[in-house]
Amino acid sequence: MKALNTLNKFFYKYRGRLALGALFVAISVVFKIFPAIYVRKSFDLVEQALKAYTSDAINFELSDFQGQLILYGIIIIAASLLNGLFTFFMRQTIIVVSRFIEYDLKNDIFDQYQKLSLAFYKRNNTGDLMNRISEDVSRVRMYIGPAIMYTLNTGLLLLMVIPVMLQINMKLTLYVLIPLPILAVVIFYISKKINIKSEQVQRQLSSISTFVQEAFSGIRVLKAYTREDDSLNKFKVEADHYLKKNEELYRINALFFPFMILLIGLSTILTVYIGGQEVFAGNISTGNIAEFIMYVNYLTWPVASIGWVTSLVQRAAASQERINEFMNVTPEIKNESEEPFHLKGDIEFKNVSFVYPDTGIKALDDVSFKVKAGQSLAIIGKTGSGKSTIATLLTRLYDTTHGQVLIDGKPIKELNLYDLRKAIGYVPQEVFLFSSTIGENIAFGIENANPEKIEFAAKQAQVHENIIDFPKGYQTRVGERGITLSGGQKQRVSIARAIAKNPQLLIFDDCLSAVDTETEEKILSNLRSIIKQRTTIIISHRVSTVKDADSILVLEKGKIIEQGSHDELLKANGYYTAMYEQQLIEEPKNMVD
């Protein structure tokens, strides 16, 4: 239950609505009891009428009894209607509050997810993150809404009904209530088993969803290797497992209602049998038997719900504990300053070393360089040399292990993180497009984007001609992760997105690898005028991409082994020259291919 203490702030926030809901519960319970009282009075009145009729038929007046019976009938109908009305109000307050808290909780979790660093997402899989914000929150909502509502309802019913029953006849009350605790205990254990089986079904459903998602995402590979039959057979295995788990669940479910009806019937039989004995003994009236039967029915579901509610609380506590695990994670990357920051573009790395926290791989080793505002710096090297790590440190997706990154002469950790990132246009190595239109993807980083700005950015990225060839142009939906576009088109849309933002710092992380040399040259030609106006970092493994930069860094195993302009590096006749000559040999071959 300690885990559920986290929800107290939400209860306090909606305390007015919850208090009103509790009041509605109390009023609905009062009106629920009224019909039973007047049913008893009606039975007793009918019994009196029969006795009067048989003892003194001459002076018997039916109208004397009819008026009272009609009045009792009106009271019973009115009380039942008012009970229904206040039950509706009860649900409209307590259940609606549970939906409000569910909404708030999901927003809090999503907000926390967005604050957490990149390392967190490398340690946790997407399916688990999704389950905590969906399945776990839904279980917590069941505790906030139905569990609290039924607990209040049950508590008030027991407090109001049992004293009334004891006052009428203690012996009959004790006999009638015997099956109800048994019902609560049995339902608790049945609910526990149902929960275990439900969780197994949910896990298997998640497994099926993951399998199907992978199959659809990798449909090109699946078809290329003609593995459709094998994939179908694997799906059948997963589906059969899901079917068996469901069958086990429904077998247990099948015990629930029959057992409940059995114990309700047992209470009713005891009411009639013991009640009959008490009537003959002159301790109660026949109307009391009818009254007790109604009380038994009133108490049956609330008492049965005790087991169910206990199970809900257990599940909610387990789910809230899972939620708290992530909610209590302190973001590794924090915004240390609220002071507004306007980036000019000076960049300096001072003896920077970086080790990836999860793998222990040393990506950068004592790297130092400077870039003045408005200049362009190119970084070149083999795969795994540490090029992309420089981009992640500049956008502060990670903090350095040793050394400092300075922006405009200030340590990057001391700057307003959000203002810094707003001033950066970043084109990552792994292109990601959202499942929306091409125009919306280009305009992603800007507010109130106009079509002219979007089109200009697309032209600079050499993707405008491709876009207008689509039937819907810029309104074309790109599908999940941009699946409807080619690799080169996705990269160019991503470049257009960065250009449209009009940032002070542009970072291109090997974002032209999927385009041909001719298109690359056109893009770079368009970017030259843009690059001159802002600081630009160009990361690539191609010499053709970086040769026009003001300065070039050559990285190998996380260290700078060469530094200078294109011409200076060629004159040095070192690693860069060898790479350049090798790519000159390969380029004609690639053009022929």
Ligand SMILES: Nc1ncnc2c1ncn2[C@@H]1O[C@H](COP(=O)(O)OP(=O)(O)O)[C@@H](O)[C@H]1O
The other form holds:
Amino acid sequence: MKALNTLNKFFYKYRGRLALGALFVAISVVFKIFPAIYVRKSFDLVEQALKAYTSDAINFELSDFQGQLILYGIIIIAASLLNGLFTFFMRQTIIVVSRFIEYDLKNDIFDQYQKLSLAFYKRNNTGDLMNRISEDVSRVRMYIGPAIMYTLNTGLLLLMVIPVMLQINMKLTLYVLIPLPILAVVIFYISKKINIKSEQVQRQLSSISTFVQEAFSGIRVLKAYTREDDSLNKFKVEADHYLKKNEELYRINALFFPFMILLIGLSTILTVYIGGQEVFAGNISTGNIAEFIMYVNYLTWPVASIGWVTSLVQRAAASQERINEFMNVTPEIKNESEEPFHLKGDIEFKNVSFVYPDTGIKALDDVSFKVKAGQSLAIIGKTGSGKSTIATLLTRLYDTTHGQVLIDGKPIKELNLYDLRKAIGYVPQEVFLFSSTIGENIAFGIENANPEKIEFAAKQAQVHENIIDFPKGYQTRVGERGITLSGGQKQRVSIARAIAKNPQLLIFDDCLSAVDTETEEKILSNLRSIIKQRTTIIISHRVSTVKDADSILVLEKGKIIEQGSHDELLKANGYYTAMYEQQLIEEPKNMVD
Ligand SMILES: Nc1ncnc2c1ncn2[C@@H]1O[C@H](COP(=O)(O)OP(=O)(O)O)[C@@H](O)[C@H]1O
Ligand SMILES: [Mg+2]
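Got the form predicted alone; any chance of the form predicted in complex with the ligand too?
Below is the entire complex, every chain and molecule, led by the chain shown above.
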């Protein structure tokens, strides 16, 4: 239950509204009692009228009683209306507050998610992250809204109704109230069972969604391998399971109301039976029986709700605990400086080693190199040699295990992280485009985008011609429900996105791999002027991509094995030369786009 304390700050934030809500609850409860009292008065009045009539029919004046009775009727209707009105106000305030808090909580969680490092995302799957921000938050909301509202309502109702009942007749009150605690306990167990079952249903539902999503993302493979029947059978198994779980859920659910009605009936019979005895004994009036029946009806649902609310609170506590687990993670990569940082572009790796935290794979081993501002550095090596890891360290998605990365002579950890990242144009190896328009994708990293900037970047990346060939040009949607770009087109859009930022440091991580050598040549010659003005890191496994760089690093298993310009490396006649000669032979095959 302690987990729920995290929410106190929100209660404090909305204390005014919550207090108002509590006031509305109190008022609505007061108006709820009125009808019962006036029903009793009416009954008693009718009884009195009957007595007067039977004893002296000649002098009996109906109008003596009629006016009174109509007045009672009006009071009953008015009080019921007011009760309804304040119940409406109560829901308006308390349930709305719960929605406010839900909104705040979601924003907080999303903000925290964005701060967490890549390592965190490696450890936790997306489904888990999504569940906490959607399902868990809505469970917590049930605690904030309905749970608090019903608790207030029940508490105040018991507090006001029971004294009134006791005042009328102690014995009757005790008898009538006996079934209620049993009701609360039983409802608690039923709700708990219902919750467990509905969680199973929910889990099965998300399992179905995952299955369907995967089937349709991979629809090409699925069709090409004619696995439709097999896929349908698997789906049926999942759907069967879902059906079964739902059947189980509704078997228990169906118990809920009959059980409540049974207990209400029991209380009513007790009221009439014991009440009748008390009337004969002259302790209460017949009107009191009617009044009591109304009280019993008022109390049944709130008392049953104690059981329901308890199970809600338990569930909310478990959910909040899951939320807190992620909220309390301190991001491994933190910004250590608020000072603005303007990147010049000097880079130095000083004996850098890097081990991936969860796998223990040593990706870089004692790597040292320097790049002066405005220079270009190329990194070449086979897959798995650690090239991308260098890019990851430069953007500080991870921190080094040993050694230091220095930017403009200062350790990267001491710089303003956001300014650093703003100054970097990074084209990751795995292209990712958001499902929006091509234009918006290119403009992703810039604050004040305009069509000229976007077009300029696209032209530099050699993708402008392709884009204007689409009927909607830059407004063409990509991703789901949009067009599918070829691998090479995607890479070039991704390059345009980096260029559009006009960054001080450009990092191209193997981003020309899906482009044929001819286009590559064009892109590189286009980029020449851009590359000249800033520090550029070009990562590739192809000699053709790297040969013009000021300096080239050859990586093998995380170590630098050769270093120098293209000509120097060829003179050295080592690993690089061997790669070069091999790729010259393979060149014609390199048409991938
Ligand atoms: N996120 C990661 N978690 C764990 N190991 C990784 C991760 N990324 C890369 N590696 C491992 O680190 C080594 C270097 O990878 P990488 O830098 O991507 O090489 P390259 O870019 O040269 O292909 C590889 O052995 C790879 O399996
Ligand atoms: Mg790589």
